[in-house]
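Let's start with one chain on its own, the form predicted on its own, as structure tokens.
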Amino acid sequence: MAISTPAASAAAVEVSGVGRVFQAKGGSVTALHNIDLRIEPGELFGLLGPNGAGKSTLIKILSTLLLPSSGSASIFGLDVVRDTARVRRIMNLVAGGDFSGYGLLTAREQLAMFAQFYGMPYAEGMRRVDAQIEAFGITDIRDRKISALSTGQRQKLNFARSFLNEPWMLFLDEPTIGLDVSAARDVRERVRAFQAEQPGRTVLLTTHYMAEADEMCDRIAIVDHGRILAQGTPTELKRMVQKETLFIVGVDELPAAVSLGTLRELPGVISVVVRDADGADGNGVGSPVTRLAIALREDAALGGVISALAAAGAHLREISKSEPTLEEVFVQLVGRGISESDSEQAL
């Protein structure tokens, strides 16, 4: 099956004013208000939130599978309730703990009778079948029946079942939770090759791994009770906590023609303080080490400092960058833990 190439001045996801009501018990639970959201072609983009912040929500209307209360939602151009079956030829999704399936298939079964779902002529849909077996290592369970699979097996079939038609846009929704790391760092090896195959496939992954987050997307939006409260790169997001660069300078001795005050005082230098002076080299051995937490408006500063030091006698031992965490982001804007809830549900 052919899937044409998507147009190349639409965005890959574009959100305007979706909003999401269910009804239940007691009355209605409003799982978004009005998202807007845009997501460049080529982008993996990342949902951050904890348990009930309406992520999930946000991929099933996206990925056709639940109409918005309110808003428009389209993937590439294509309207996700008036271009329903359109949509669904140039995209997937992979949910993190779901699997589709009949156990008495073997693995290669299983996915050629999805290749079938996919409206793949026979040789075509087996020629990729093949293909993703082998991509994702996993030809020692081809002829395994899917009853007789681990947790992470399984999910590696659900990645290679989602690669079959070759989406423009892949929803991955906790996709590597239950995972050991070497599967994880498997399935994420497998995502980025899937990505650098074709210039412009999107990924829109939700993930409860901070690190995974950090390390995976292009940009981050964290969302808390259906409304997106930040967004941007990694780096711009830390930002928020720490406007400023702060480095850690570690140097045998502060030499007595330096002073703080003349740190302090160097183009670009914000603050300047001593975080210890009683260690050793990080390992409790060795020679004192003075480490210096330098706070700097850009990172440039910093080769002033080092000269400065390295002017007055000062012998360089260590020199880190500190930044904050995505933990420590989200716990800022959210007020809590990504896996705390104030709601009985998550959405």
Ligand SMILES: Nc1ncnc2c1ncn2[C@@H]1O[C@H](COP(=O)(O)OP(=O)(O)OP(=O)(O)O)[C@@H](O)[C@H]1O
Contents of the next structure:
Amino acid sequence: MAISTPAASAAAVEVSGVGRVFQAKGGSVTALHNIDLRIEPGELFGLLGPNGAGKSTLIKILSTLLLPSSGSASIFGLDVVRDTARVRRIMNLVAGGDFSGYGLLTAREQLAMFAQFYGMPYAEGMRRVDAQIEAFGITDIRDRKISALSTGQRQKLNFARSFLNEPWMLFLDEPTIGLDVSAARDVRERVRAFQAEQPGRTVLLTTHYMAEADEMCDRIAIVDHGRILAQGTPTELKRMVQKETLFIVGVDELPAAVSLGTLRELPGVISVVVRDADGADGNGVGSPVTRLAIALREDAALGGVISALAAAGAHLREISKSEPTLEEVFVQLVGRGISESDSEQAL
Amino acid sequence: MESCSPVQIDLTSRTSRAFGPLRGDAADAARSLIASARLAWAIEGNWAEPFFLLVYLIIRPLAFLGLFLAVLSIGGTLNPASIGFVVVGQAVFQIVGAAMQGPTHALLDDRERYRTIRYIFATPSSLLPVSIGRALVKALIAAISAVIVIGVGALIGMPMRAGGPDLPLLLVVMTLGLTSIVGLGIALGAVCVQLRNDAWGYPQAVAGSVFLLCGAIFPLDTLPRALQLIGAALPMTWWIEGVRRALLGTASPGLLGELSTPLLLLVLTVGTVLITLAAPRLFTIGIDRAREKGYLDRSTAS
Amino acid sequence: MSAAGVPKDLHARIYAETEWSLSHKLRHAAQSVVGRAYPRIFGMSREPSWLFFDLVFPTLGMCSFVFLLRSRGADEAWISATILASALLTFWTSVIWMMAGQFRWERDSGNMTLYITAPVGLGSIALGMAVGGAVGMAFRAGIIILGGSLLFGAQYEIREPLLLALTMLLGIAAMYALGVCLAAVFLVSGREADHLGDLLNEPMQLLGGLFAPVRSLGIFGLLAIGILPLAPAADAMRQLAVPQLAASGLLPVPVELGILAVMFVVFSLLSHFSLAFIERRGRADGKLLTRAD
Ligand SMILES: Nc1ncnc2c1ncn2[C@@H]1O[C@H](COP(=O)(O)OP(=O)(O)OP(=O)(O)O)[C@@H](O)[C@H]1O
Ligand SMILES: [Mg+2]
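If the one shown is the form predicted on its own, what is the structure of the form predicted together with the named molecule?
Time for the whole complex; same chain goes first.
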């Protein structure tokens, strides 16, 4: 069979020109427009976007659940439409809010059942089942029926299941939805450990949690209305909304010897404004602080500003670098906050 | 989530207020019941679907009838009296079976399919009107097929009462019978919601056993003594007998036939009152237990 | 950073991993069938209520036919036949509720998504469902036959046990194969499927000649024996186990056995195609296989 030579593409995920149109009652819905995306082996790549952006649609196409209407996509060089059987041997999937499995089985039996579906010999399957139970710290619920598990326990089980076939490509569609802080932290750690165990394991994650995306993802694509609006590392994305670097410098009070004008004249300085005169200090006690917001072309220009202030006799109280959040990037690109769009569907 | 969830929300907002079983303001209770029946109608009454009409109003009831007549004919040629006996029992039992399924299916639908039960119906008091509504609507739909069965029965030789059906008797018996069956249906729903996924089939199974005991297709006298007693304790037994007298104009052969009609009505009334008092309490206990054990949001197929 | 430590020949290695030998594929298919059958064989009996519902109620249904027969003074041999029919009915009921309706449930619970994305064929899943269902039901059917026969003092006279075993085996196999086709039909037909399930229940008991022989149905009986596995299975079983009623058979046993064998093959092929169809259609329309959320 003429299968695309596996080494031809070095990407883990290669999406080119993928579009997807759904036929719905009121006409057709275009969930994805001509998407191009490339994910490198070993990356943890995030898709961030409001409800209905097309994230799940893309994951479904990549995980062979859905055919693209146009374009092509491959996982480690295997075409998701033509080489379906092969793709399924190297991938796995976890979706949030999942009720999968059979309520009357115990947690361990459920994992054992899935191990049979993933193609490893029985003994090896059972070894991995027990290893995952151990790794997720769910030994205590091992022999409890699925129907008696909490959402968090079920989702850990679901993650354990997805690791059973040691997939090269793992798709996570809002996997931490409904999990409490500590359970979410646990599974995030497991995902990282899973990737670290074997270089090349690649993860594609969708999430609504900005902090999760920021913290976990090597790179992120922001998606809305079926289009990728921007992609890059979290730092790169933040750079997009704020080209200059911003420092907040707090002094006792602005010495008469320096005016904002003189500071603005310094090399590398773009602007200086007083953010709050006589603000409370960090602890809410002590004498008031005057904070200057100083925009610089580059970090190095800060030295000049500090010396100028010091030379004029200002007493320095605090210096901090102000980073834009992913949320701000999102709002700027999508035109609305992710939590706003979330609350629309809350019920 | 299919079409019904918005309706449900609308419903609870109205019902969750005060409709405690047997308590609360009667007008409020009635309003809840009407809202629930409307909801049930929306869910159950796929009236626009010809396939639905065909299956539930015609094919299934007639298949049942055919099945019993076929078995009946194994024991020799059919005579009009035995055709009449089976046709009426069968027709009334359409209603019994359907009403018994209504509440269970309402609860399981929510639990297994829409998974809304834990969000929306957090209290037994809001589940109760929905269950009653589903039972009533199912019973009413089934009543149409009962009429069809009687019609077909008349065509194939069922003897009718001279001078037409005894309508007052029919009305009284049907009202009492429907009330008691809805009560039994909701009690059954509260039991079934504690069970596995294939609890879908359980009300039907219970209906099947009631069918055996209430003299629907063969006289009670055929049963062993102990079962006869249980049969006599079921309101459905008296209901069916009452309908037979109203439609056929003759009492059944055997024990039941010897009772006078007023006595029959008295027994049916007492049974109905007892069930109407007990069922909502049973329902509340069942739902409370299910909620306590977390059965309302589990799904248990294998 | 992403490229750190990623071997150069990664793609080639992964490609090699996707290369499964024939024996690997066979072992995997066998394991998958057992894996899917497991929850049915072991899970199903875990709720103590199964005893009550899976045994007591079918028995009650059987009793109403027995009493109906007795009320008419029918030959006691018909009671033996009724007990056998009730056992067969357990399988048919499980075909309706646990096969035909199952894929919809698997879809709504999210299992279907996992099956499709796993390297397991829907065929193995369906076969596992069938094997698990049949084994679970065989146990129940056995108890029903035993209990019913003791309760009513039913007698059987089995002259050809092998033929009887073959009839039951083929009948059950054909029913479950049909069940897989129905699973696909139910999945595609959406909400109408509920009605379909009910259509398959009592009307098919009548058409299948379970409690009254198909012979009495005239032309419909002949039709039923040609398309509904219940019909030849029930008819042949009655002839084989209750020889006094041999005259009630519509066709000679070997012919009915042949029909069952053909049905098994045809329904197996049909289920193969219908599974392929639902997977293709599901991936194309995006609704059939994944939970609407
Ligand atoms: N099977 C389908 N039929 C019709 N329309 C669909 C179907 N699946 C998805 N859509 C539509 O495609 C668009 C993208 O949906 P998708 O599920 O990919 O969004 P998402 O980014 O995952 O959103 P969410 O954050 O809510 O999960 C939406 O407008 C959705 O309504
Ligand atoms: Mg999504």
